[in-house]
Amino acid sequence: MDALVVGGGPSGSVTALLLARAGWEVELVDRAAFPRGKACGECLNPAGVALLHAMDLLECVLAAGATPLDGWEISPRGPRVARGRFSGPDRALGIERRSFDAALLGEARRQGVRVRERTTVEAAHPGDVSTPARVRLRRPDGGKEERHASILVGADGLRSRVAQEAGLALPPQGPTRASLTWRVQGEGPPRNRGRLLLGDGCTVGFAPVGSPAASSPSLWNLTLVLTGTERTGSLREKGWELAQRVLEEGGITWSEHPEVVEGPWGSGSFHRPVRGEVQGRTLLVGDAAGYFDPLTGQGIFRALRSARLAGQVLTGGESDPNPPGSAAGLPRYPGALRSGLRWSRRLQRVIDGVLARETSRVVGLSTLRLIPGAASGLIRLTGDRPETLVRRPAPVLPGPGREGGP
């Protein structure tokens, strides 16, 4: 085939259907059954939100159910709370994670991508310049086969096994820092922003998902990141009396006591590195091409982008397209994406700095709160779109309804 890529989340369903749109015979595997719940913060940043508009799948998306935020509230713990907004019509959205990936996946079979979930690769061999990447797959039924491929996507997350099998893989770096995340259903908070609860070593987000008018009682995501192992070896026995402390700490106040439908999901350790995109016939996109938490509510944004670098690179362009499984693209991948993602990276790195000292964060956070803007500045630098600092942007969604105040 022209392409197998691994991995059915955002990324590599992106990917995949970029390239069958191109003309390309792709196949697409992942060891999950689709629809699947995942640990997410489950928000997409207008970035996203305007690349799903830019490839055409947004309309896809909000068929599946979302809500659109206008902005996020960034607190301490405690009542104290800087409210950031994005400029114009500018929104981000909340979509839980199965409906979202279901709808990319099923976008992706519509334009011709073969999709085989309940499928585990074994091994993977990434492939050279004379011969195709090969991988060894385990099928739902427990048999075994070889499929080989003119180019190999990895684009299975935050332990890739297609990084590991291709040695880009490195070991994790940094604190030691993980999640669970919960699917809530309740009623009293707003339903057109997020909320952001910042400590020592402790995160908690909580944002709204699914469609408003679909969901009654009214679901939502809360997701608690803890650093350090001292904090992180009892995150499954106290992680959900810890979330509902640091939320009543916040003051988010209910109409009712708030019910844990699904989960908890767990993800961690976050920080892993690659020691690079491509190696042989095999390139690296999303999480697998390398993670580090996106604690500003970047990630699906980064996994997009990397998907609709490796598309173009691969497929070429429109005056000069590649051939159907051709490796031509593979060298310009590594640099594009440092390209496409210097600016998230730069302010993430800016942000856990000052997250990481106490000082530093009751500083930034007083600023935001105090200064007029600043708040709505640094939510709009971290959507993605720096040029809404200065202008407005074209509208690509819906404005959200107003219940909760400004």
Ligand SMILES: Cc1cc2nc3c(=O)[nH]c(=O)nc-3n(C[C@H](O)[C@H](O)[C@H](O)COP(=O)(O)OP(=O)(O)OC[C@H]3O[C@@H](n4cnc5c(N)ncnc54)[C@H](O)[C@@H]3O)c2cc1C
Second form
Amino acid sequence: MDALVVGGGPSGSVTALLLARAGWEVELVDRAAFPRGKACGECLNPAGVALLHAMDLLECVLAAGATPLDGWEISPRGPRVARGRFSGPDRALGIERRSFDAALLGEARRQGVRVRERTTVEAAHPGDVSTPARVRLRRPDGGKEERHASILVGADGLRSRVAQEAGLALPPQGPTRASLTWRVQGEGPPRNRGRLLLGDGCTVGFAPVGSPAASSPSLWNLTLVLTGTERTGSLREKGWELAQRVLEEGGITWSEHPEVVEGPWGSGSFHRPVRGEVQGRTLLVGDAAGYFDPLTGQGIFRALRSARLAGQVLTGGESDPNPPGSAAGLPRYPGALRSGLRWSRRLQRVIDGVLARETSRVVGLSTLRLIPGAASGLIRLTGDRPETLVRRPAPVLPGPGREGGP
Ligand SMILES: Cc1cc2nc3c(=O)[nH]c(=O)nc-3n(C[C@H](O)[C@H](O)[C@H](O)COP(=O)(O)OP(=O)(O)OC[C@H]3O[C@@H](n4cnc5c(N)ncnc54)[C@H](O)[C@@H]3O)c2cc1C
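Okay, that one was the form predicted alone. Can I see the form predicted in complex with the named molecule too?
Time for the whole complex; same chain goes first.
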């Protein structure tokens, strides 16, 4: 085959479908059965929304159910909040990962990608100039199978097996962090924005998700991130109480007691650097290509952006396309990725630096409340659309007063 993609999250599905659109023969394997839930704050930032629109994928995502978000509220402590709005018609989306990921995977299937679920990559060889890449798979029936491909795409997330086997993964770095995500059902809080609440040694993200019309009572994402903690069984027991307390202190009120309908999904630790994104005939996209921190909610945007860049360098330009399976574009990928994500990576490091210490965290976030417009500025920056600081973007989401845009 021309390409084998490992992982059916957003980075894998989008890379696979872009290659298939260009006439490549593509197979995608994932150890999970879809639809599947995942540890995530489930907010797709405005740059991610714009990117889906540019790749003709926004419609299938909206059809799967999504809640438009006008902005975020940040609570350094207690009910006092800093309110930040995206610019004018620019909005984010609260999405359920189970339906978002399944929608993109379904689109990959429609483009001709052969999708194999419950199929795990156990070993991989990145290939070189003269030999194809190869992987050893475990099929759903437990049988083993070896597959060869001209190009191998590692889209297998945080602890990427492909990155490890290709010698690209570095040891985890930074502070230990663990997270728990619950799907909550209930009515009360406003559904047009997300909330980021800072507790003692923890951060809670809280946002509406899913289709507003389809789900009654409404669905929410509740994600707790703890610093200095490993993922353990006891965290699961204490985590829910802690998250509830932080929500209460942040002034979130319900008309009746909220109910957990799914989860928790656990994750951590997060800082997973790589020494490079290409080895032999193998390239990495999404979290597999290096992950830093979930706090600023840029992960899905980066997964989509890296997938698009991978698709572009592998297939070549429209006037001078590479033949299916060609490795000619691989050397261009690391540079394209570096410049395509430079902004996002720098911003995330600055925010992480501020949040790393309790004092700078409290001072930094209190400043957001005191300086008018500061919270909106930060929200726009973390939305990966710095251009919206100086000009009003064209709307891409349909809605009241927001005609579908270019
Ligand atoms: C707590 C938390 C909160 C977050 N909040 C947000 C947020 O609000 N907004 C945002 O944009 N980002 C957020 N992120 C980041 C976001 O979830 C990731 O960046 C995004 O999912 C990356 O997509 P991906 O396709 O690279 O990997 P994934 O979505 O992780 O997909 C990887 C796939 O590979 C499969 N796989 C793994 N290993 C194998 C194997 N050996 N064989 C076969 N298949 C395999 C898995 O089953 C999975 O389906 C958050 C992350 C965490 C942990």
